[in-house]
Structure formats: C-alpha cells, structure tokens
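Next up is one chain by itself, shown in structure tokens, the form predicted on its own.
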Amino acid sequence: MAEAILTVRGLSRHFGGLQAVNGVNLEVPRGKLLALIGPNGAGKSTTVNLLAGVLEPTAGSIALDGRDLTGLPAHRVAGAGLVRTFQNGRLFKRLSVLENVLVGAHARHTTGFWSAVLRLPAFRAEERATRELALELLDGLGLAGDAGREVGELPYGKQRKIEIARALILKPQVLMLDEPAAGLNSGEVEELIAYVSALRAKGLSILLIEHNMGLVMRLADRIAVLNFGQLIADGEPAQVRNTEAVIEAYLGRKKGSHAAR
C-alpha cells in the first residue's frame, strides 16, 4: 500500500454509555481514494466529525502528513489541509456561486488583519489570486456560467458541485467527500465520478463517505467498512466485497447462506 498521508489510530468517541466509534484505525494512502462505508448507524458521520474537528475524540489520534491534529478545532483542521464537504449542503442561498466559494477561502489567507483592513498590496494580490482560483474551480465543474447567480436559484446537483469547489479552494492535502452523490440523478453521478477521478489523477488524496456502492466500487482504491462503530474490514474493493463480515453487516446473513424471507 502507498504511504499514508492521513493516519488514524485507536479513534474512539463515547456519548455517555454509547460507543459511537470504538478504536478505529484508518490510513488514507497518498494520492489515492479510500472509501469509508457501512450500514446506517455504523458510525460514519461521527468518524467524519471527529476527523474534521467538529467533535473531540474520547481516545485515539489523528495525524495529517505527520502533523498531529487530534483535538484541534474545525477551522485549524481545515487550515492544516484536512478539508470536508457536508452531507447536507451548508451553502448561503442568497449569495452568488462565486461568493459561496470565496467564503471558504479565508482559512488559507496568509495576509493579516490590518493588511485586509487597509487593503495593502499583499492582500489585494492574494485576493486576486483567490478569485482566479475560484473561477478556475467553477469552470472545471461546469459552473463558470453560473458564477454570478444566487445559489438558491440553482438545481440541487449544481449546489453539490459548489460544495466541492468551496472545499477545493482551501487546497486540501486530503479532501473528505461526505455523501457527495446524495440526491444526484444518474447523469450527475457519472459527472461526479469523472470529476473525482480527475482529482485523484492529479494526486489529490481523498476520503469518500458514500452509500452508492456502484460509485464506491468504481472509484475506491481501498475500502474501509464500519459497523456499530468498529472497523470490520479494510482492503481492496474485490477483497472487501467478498468479506463475510461485510456481507453479514449489509445483508443480515452470512456468506453462502440464504437470506430469511
């Protein structure tokens, strides 16, 4: 397996007596795509929130390219290069498409507060570069013509793309895509597959959390499977698909047995 850029060890989160995530170990290979899957209630959303800094782990560690991110708040995690999209869009519907993408860029700005207030040359140069990057990202997603439109005017499929552009403007080391195919039609799913494949081909490391198994099998270099907060499988797609524990978790039966009627 390729060198890991994101390493998770013993990750746990307890809510009172409930163990939502229990001792999970994950590695996202550099320049590859790891899919995190599992049935409803498996602990996927809690895991993503722990990685993103929304929740603090009860135990365990999270390291990005050797840097310890454990327990850091969400804005510092994103600024370090571990960036997420959201399962349920967090867009500003009254702002334009371009403005929504630019909102996500503040965490990567290097000019200081007074430089922004006084609009010094360094700030203006950074602002221009950020705007150019935003337009480039929108163009790559087929949204250049919508840059000035209010987000609320656009169909759901385009809004999902804006979420991805807003994450990419942070220039992530690892991009976490949380259910990116949710609500998309078949044509939009094909566009998503093509775009994510292109991002990986450029060397971006990706953690994909997804229910669409057809999409997962087409995109994933490796698959990790959660069930009841524990990791029950981790390997290449063909290997994981035929793992008895995975079949039982998804279908409620053991491999080779007949499902109950």
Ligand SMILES: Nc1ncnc2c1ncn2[C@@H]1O[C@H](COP(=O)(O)OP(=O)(O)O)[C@@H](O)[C@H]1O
The other form holds:
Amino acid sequence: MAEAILTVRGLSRHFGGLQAVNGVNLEVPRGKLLALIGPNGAGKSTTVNLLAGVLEPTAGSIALDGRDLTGLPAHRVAGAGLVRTFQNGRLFKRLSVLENVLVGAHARHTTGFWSAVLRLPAFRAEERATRELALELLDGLGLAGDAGREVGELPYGKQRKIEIARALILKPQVLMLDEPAAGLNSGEVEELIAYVSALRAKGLSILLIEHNMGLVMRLADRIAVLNFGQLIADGEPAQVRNTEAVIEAYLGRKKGSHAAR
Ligand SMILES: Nc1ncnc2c1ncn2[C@@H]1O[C@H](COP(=O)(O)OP(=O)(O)O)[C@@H](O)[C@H]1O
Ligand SMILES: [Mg+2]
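Based on the form predicted on its own presented above, generate the structure block for the form predicted together with the ligand.
To see the whole picture, the full complex is given below, headed by that same chain.
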C-alpha cells in the first residue's frame, strides 16, 4: 500500500456507556481515496468529528503527514490540512455563494491580526488570492454563474457543491467528505463522482464517509467498514465486498441469499 498521509490509531469515543467508536485504526494512503462505510449508527460521523477536532477522543491518536493532531481544536486541525465537509451542510443561507466559500478560508489566513485590521498590503494580497481561488473552485463546480446569488435561493444539489468548495478553499492535505451524495439525484451523483475522481487525480488524499455502496465501489481505492463502532474489514474494494462479515453487517443478509434489504 502507498505510504499513509493520515494515520489513526486506536481511536475511541464513548458517550456514557455507549462505545460509539471503539479502537479504530485507519490509514488514508497519500493521493488515494479511503471510503469509510457502515450501517446507520456504526460511528462514521463520530469518527469524522473526532478526526476534525470537533469531538475529543477518549483514547487513540491522529497523525497527519507525521504531525500529531490528537486533541487539537477544530480550527487548528483544519489549519493543519485535515478538512471536512458536514453531513448536514452549515451554509449561511442569506449570504452569497462566494461569501460562503470565503467564510471557509478564515482558518488559513497567515497574516496577523493587526495586518488584517489595518488592511496592510500583505493582507490585501492574501485576500485577493483567496478570492481568486474561490472563484476558480466555483467555476470547477459549475457554479461560476451563481457566485453572487444568495445560497438560500439555490437548489439543494448546488448547495452541496458549495460545501465542497468551502472545504477546498483551505487547501487541505486530506479532504473528508461526510455523505456527500445524500439527497442528490442520480445526475448529481454522477457529477460528484467525476468531480471527486478529478480531485484525486490531482493528488488530493480523500476520506469518503458514505452509505451508498454503489458510489463507494466506483470511487474507493480502499474501503474500511465500521459496525457498532468497530472496524470489521479494511482492504481493497473487491476483497472487502466479498467479506462475509461485511455482507451480513452492511447489507443485512447472508452471502448468497437473495432476500431484499
Ligand atoms: N453526541 C452524542 N451523544 C450520544 N450518543 C451519540 C452522540 N453522537 C452519536 N451518538 C451515538 O453514537 C453512535 C454512532 O453514531 P454516528 O457516528 O452518528 O453513526 P453513523 O454516522 O455511522 O450513522 C450511535 O449509536 C449514535 O446514537
Ligand atoms: Mg452519519
């Protein structure tokens, strides 16, 4: 396997007596896409929240490109290059598309507080570059014509794309997508697959949290399967798909049975 850019060891989080995530080991190979799948309630979103610094782990470690991120707050994790989108987008409905993407950029600005307040040249140059990147990202997502529109006026499929742009403006080393296909129609899912494939082709490392098995099979270089907070499989898609425990846990039936889900 390619060298890992994100290495997760023994990641655990309980809520009272419930072990939502229990001793999970994950590796996202550099420039590849790892899909984390599992039935509802398996612990996928909790894992993303732990990785993003939104939740503190009860145990375990998270390292990005050799740098220990364990226990850092969310803005520092994002600033370090581990960036996520939210499953239920948190967009500002009354702000424009462009403004929503620029909001995402704040964790990245390197010029200091006074430089920003006084609007010194270094700050203005950085602001200009960020704005250009935002417009470029919107263009790549087919949203160039919508940059000035209020987010609340746009159809759901476009809003989901804005979430991706808002994450990418941080220039992540690893992008975490939490159920990006949820609520999309089949045409939009095809666009998403093409877009995510193109990101990976450019060298971005991706952790895809996804419930939709068809999507995962088409995109993943590697698949990890969670069930009741524990990993029950981790490997190449073809291999994982045929694992008995995965078929039972994830598809809710025994291998070879033709019963409907
Ligand atoms: N903040 C929380 N407090 C208590 N229980 C939680 C919390 N967040 C998630 N859980 C529980 O942890 C388990 C895993 O949830 P989650 O990570 O959302 O699963 P998934 O994203 O795989 O559907 C579920 O049983 C869920 O009810
Ligand atoms: Mg979830």
